[in-house]
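The chain below stands alone and is given in structure tokens; this is the form predicted on its own.
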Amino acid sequence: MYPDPSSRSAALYERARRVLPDGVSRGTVRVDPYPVYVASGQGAWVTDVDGNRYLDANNNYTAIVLGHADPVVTEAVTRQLGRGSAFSLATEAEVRLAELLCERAGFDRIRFCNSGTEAVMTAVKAARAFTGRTRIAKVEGGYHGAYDHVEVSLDAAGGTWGDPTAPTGVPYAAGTPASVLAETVVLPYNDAEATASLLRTHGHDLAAVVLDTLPSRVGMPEPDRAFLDTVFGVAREVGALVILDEVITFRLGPGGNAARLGLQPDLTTLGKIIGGGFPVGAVAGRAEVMDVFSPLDGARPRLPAGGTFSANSITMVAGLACMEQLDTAAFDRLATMGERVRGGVRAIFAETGFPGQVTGDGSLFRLHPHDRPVRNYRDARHDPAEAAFMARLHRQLLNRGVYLTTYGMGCLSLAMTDVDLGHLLDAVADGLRAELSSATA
């Protein structure tokens, strides 16, 4: 049972932590009081350094999507490490993967890097070296990896967010120079009025817009077609770019979140499963605007860029060994599979009493501890006794064998099957009725 003074894990954190600061290297696995370690993975499972055997509802933060170990994978990426990992040159490889990216996305061109921060970061350079203006919007709550601008807002507080239809902006990490608010514009989310008052007010300086459509630190609402349609409409229309973030909704669909809303935005940033499970990150858009990396008639490009391993060998073998798996049909099985989840969630909400809800689209799907509508990121943001609850159910579903984030976002694998889907389920079931039952004793 977790947690035990006397596990490898907690042994093993104490060492961690005579090394590493906090005793991990990235703050998304630390857990009270202490990390689970893995020792392996295979399929829709891993296994700790303790033997115990959890399915895996997190997925490396959506980032597998085949499952741990896939054969394929596997297969080609055991053949690229006997010809080398990584070259000073370009790959064939590398042109392959872009291909088939830019044929299912209608992307026009593609540039590798190494994880959707990196991509994000670069898609923001991009656009404004490409509009010559150097402010950005983004909304409350959307999370686009440890950049400084993007993280603006990522988790403000009541106290400091200001007025819900022009939020301030609020730094996430301390130190965050004020020069970095002052550039950033923050979108209340599915507020196509005050969206599009903003966006006007700062048009005349502003390079982009950068939006997730499905953003899970907001709470995974479904985005309200006003909203987008205010989004792209006014940007366009004061002469700023939209990058539309898919480094998470590109598991949506072969075209990912854009094509299934029919969205055209001029920059999109991807991570996650095109990696086939080794860092990656990328770049994609509209011809014009990815000149930008080129240099034209033998002049400095607008934006050099470069990367030491930027479209290793390895990461490139392993995306198109996962992306040639994922065809119509298996996204259409990870969206089914995750109605069955969510749907059954609701059952199990139902059936006990409980007022939460869940939230998501396709393979994804967020728990919420509160009935309240999810519209926005103040609407999904916890409270104290909603955080310790979610950090309760968490450890009853960590003792049931799931593992799952700690703030109640999960996804799917392909290699999870129906027995391993009503796991999960029966999981949240037990879990949520023992900590019910707990709380009322």
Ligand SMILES: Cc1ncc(COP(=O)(O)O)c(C=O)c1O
Second form
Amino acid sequence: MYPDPSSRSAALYERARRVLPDGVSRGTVRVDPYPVYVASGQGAWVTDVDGNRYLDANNNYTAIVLGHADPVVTEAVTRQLGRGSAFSLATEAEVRLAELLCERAGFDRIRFCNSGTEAVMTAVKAARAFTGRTRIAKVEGGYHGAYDHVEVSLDAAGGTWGDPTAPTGVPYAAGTPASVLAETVVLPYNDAEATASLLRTHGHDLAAVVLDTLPSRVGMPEPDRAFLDTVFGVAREVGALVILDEVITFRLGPGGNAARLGLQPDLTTLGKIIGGGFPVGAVAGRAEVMDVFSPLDGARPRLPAGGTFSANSITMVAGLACMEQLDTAAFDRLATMGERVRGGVRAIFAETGFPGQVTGDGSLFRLHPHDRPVRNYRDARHDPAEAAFMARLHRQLLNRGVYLTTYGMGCLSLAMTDVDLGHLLDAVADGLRAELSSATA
Ligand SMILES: Cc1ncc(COP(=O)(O)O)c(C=O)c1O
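Okay, that was the form predicted on its own. Show me the form predicted in complex with the named molecule next.
To see the whole picture, the full complex is given below, headed by that same chain.
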């Protein structure tokens, strides 16, 4: 049972804290009182160093789509490992993955890097280089990685977040320069009228609007059509670019969520699934904008960009082996699985009388421990009691062999069977019942 002070995971964490600040290299693996240390993953399941097995409904925060140790990806990577992992020369695998992604999603050009953070940072710099403007706009609560400007108002809270129709830019990290706040306009998700007004007010010096159409920290609400049309229409009107962050949503369909929603962004940022389980990021888009990376008329590019491990051979062959398996039938199956899970959890909430709700799309879902309508970050943000409830539910699921995120976001993989989905739903039902009965005891 978790937590167990005599477990190998607990002991590893003790050692880890002596050499890693807070014992980890990424806050997202932290679970209180200690992270679970994984020994291996196979398909839909992971096994920890104490021999406990969990159905992986987190999938490395949505990066794993085929399941762990997929045989085709493993074979491609193993073959490439014998030929070398990273070179100061270009590779055919890079060209092949670029061709596949451009063909599927309608990008003119794509450039690879090593993470979603780097992709978003590079896209913002590309928009600046293209427009000659410096400011950006982003949605309150929207997560786009660790680049300073897109971190603004990531975890804004009541007291400092200001007017809901003109949110105050709140620093995320201590020491955020005031200039970063001044260069970032914060938009309220799904509020078309307020967004139009903010974009028009700041439009003359906006380089880009950065947008995710299923933002996990904003609660994964469905995007209002009027809001999407406003972002795209007013951005165009004021001469700003739209950067669609599809680092997560690219798992929703062969052309990402842009194709499903009929959106035509200037730039798109990618990451997670396109690396087949290896570190990756990419910026893609219209040729005219992507030309900021190319030397024009023999001059230096407007945006020079290197990257020692960008498009390294291992990531490229893994990404290709993964993306080639994601045909239309695979995306359809992920969507059907997601509907089953969201519907199943809704039924559990109804049966238990728990006033929770589920949002999400395709293979992604988010559980909310309340029934107020979720349209934006302020609706979705957990108060301390809700955050504590979700942490307890996470532990209930852990002890029933399911690994979710601590804040209730879940993600399915193609390796999951119907039996696995049943296991996930049984764990939610039993875990919720246990939590509810301990609350009334
Ligand atoms: C929408 C979105 N953009 C960007 C990122 C950053 O990606 P990475 O963690 O690869 O830097 C994430 C990571 O979760 C994300 O969810």
